[in-house]
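Next comes just one chain, in structure tokens: the form predicted on its own.
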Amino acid sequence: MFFQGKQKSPIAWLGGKSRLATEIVQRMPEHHTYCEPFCGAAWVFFRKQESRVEILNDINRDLVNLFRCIKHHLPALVDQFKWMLVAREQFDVFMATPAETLTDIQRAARFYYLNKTAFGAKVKSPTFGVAASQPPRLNLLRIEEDFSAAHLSLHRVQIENRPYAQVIDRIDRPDTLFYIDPPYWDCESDYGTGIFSKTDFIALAAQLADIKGKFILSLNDTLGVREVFSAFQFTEVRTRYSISAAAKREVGEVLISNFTPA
């Protein structure tokens, strides 16, 4: 088996699990296939043992096609970024060109540009960060690399853009692992309007109890995450979120699954 063991995922993401993929990974069961309905930034994706199966999906078209051009057309996004500079008039081209009037490798290059330089990876309004204290995430010498290893974890998996009610009931058998990671609780709004809500949270939890599968849940640690999901187990784990200074707490999160982890 193909280990992508301590892989990076190849862009930033608002709520991403870089610093909960390990502990997720440790303990998945055992399983024949493997699904993220709200991938993201595929963090535990990248982090985990490569499953028989694997898929992953999610509702940004822009991200989707991201990873597809990264799988399929390696060299030409790569080559997109000669020239380049990290400069906020480039950020400002990116977000006034409509993303429908790209080819899909520009358009790729358009959201991997904006999502590595905007402030705090926002993916809804996205503003150009600059930061004194540290480079920018943007770093134009490695992109061939981070994209190369990237394109290695992706050369078998099947990317999907589709709701994720719809992806959870294609993709359920009785050895499907589910890693589901869905907008925070109260933040449901920040990857756009109408993408999810709160009363989709309720839909999941019933939906989630009649899977013949597993599934491993991460969410905030709120009142009406441990009411709406009270049916599964939890475990209780410690982070820190990576924008401003909530960085410097740790915060807590919550495992949510219908299985006792390893």
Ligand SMILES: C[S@@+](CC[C@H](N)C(=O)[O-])C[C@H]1O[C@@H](n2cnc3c(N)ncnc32)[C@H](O)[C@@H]1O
Second form
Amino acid sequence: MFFQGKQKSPIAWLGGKSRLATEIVQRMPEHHTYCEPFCGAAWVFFRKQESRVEILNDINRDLVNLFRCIKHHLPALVDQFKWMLVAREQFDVFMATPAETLTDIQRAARFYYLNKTAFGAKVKSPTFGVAASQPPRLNLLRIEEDFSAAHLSLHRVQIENRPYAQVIDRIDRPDTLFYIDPPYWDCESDYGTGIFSKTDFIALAAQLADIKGKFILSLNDTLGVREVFSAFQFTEVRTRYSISAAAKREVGEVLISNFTPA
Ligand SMILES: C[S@@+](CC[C@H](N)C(=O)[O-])C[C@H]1O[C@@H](n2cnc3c(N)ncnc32)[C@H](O)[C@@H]1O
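Right, the form predicted on its own is done; let's see the coordinates for the form predicted in complex with the ligand.
All chains and molecules follow, beginning with the one already shown.
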């Protein structure tokens, strides 16, 4: 069994669980199939031990395309970064190029470049980030190693691009474990408009009440979350938001589950 435990996600992502991943992994029960219906940068997936069957899903087409290209087109993707520089001009060229006009590999390179060079890895309206205190997050000399490491974790994963409810429905079995990481309460439109709303929390709670498998769900600790998911078990954890220097403060998070975590 290949141990993924020391891996990192290749990208930074708003709400990414780099700081909480180890705590979540420690609480995971035995399972056969592992599924993240809101995978984002999939920090938890990259930190955990490989499961027999693995499914990553997100509604963001660019993100899913990057994971697919790392899985299927590793050398061609690495090639896209030959002779590239970390420069505002390149950032502006990518920003001005509509993703729909590009091939999947070019699109993945554009998405990765913008993710690594944007201030705070912002998903909506990214701006080029320059800092006097630290080098850029895009290390062009390490692209091959970084993508190769991610490729090792992703090579057997099934990567989906569907609304979360369809994936939960399709993958649910008694031996499935879902790690569920939706947008935070009161931040429903952080990843785009019209893809998630408050009513989705209610629909998600109803869907999870009926599944055969197990789940761990992470959210910010708010009254609304406590109320909507009151049928399940709550564990409080402390973490710090992983993105945006201004937001490096401790926040209360809860892990919600339909079993008693280890
Ligand atoms: C909090 S982030 C996940 C972060 C991830 N766990 C990580 O470590 O990077 C939430 C993700 O949910 C995705 N999302 C939002 N609405 C969705 C929907 N209706 N179906 C599937 N994914 C959705 C967003 O694109 C975003 O990547």
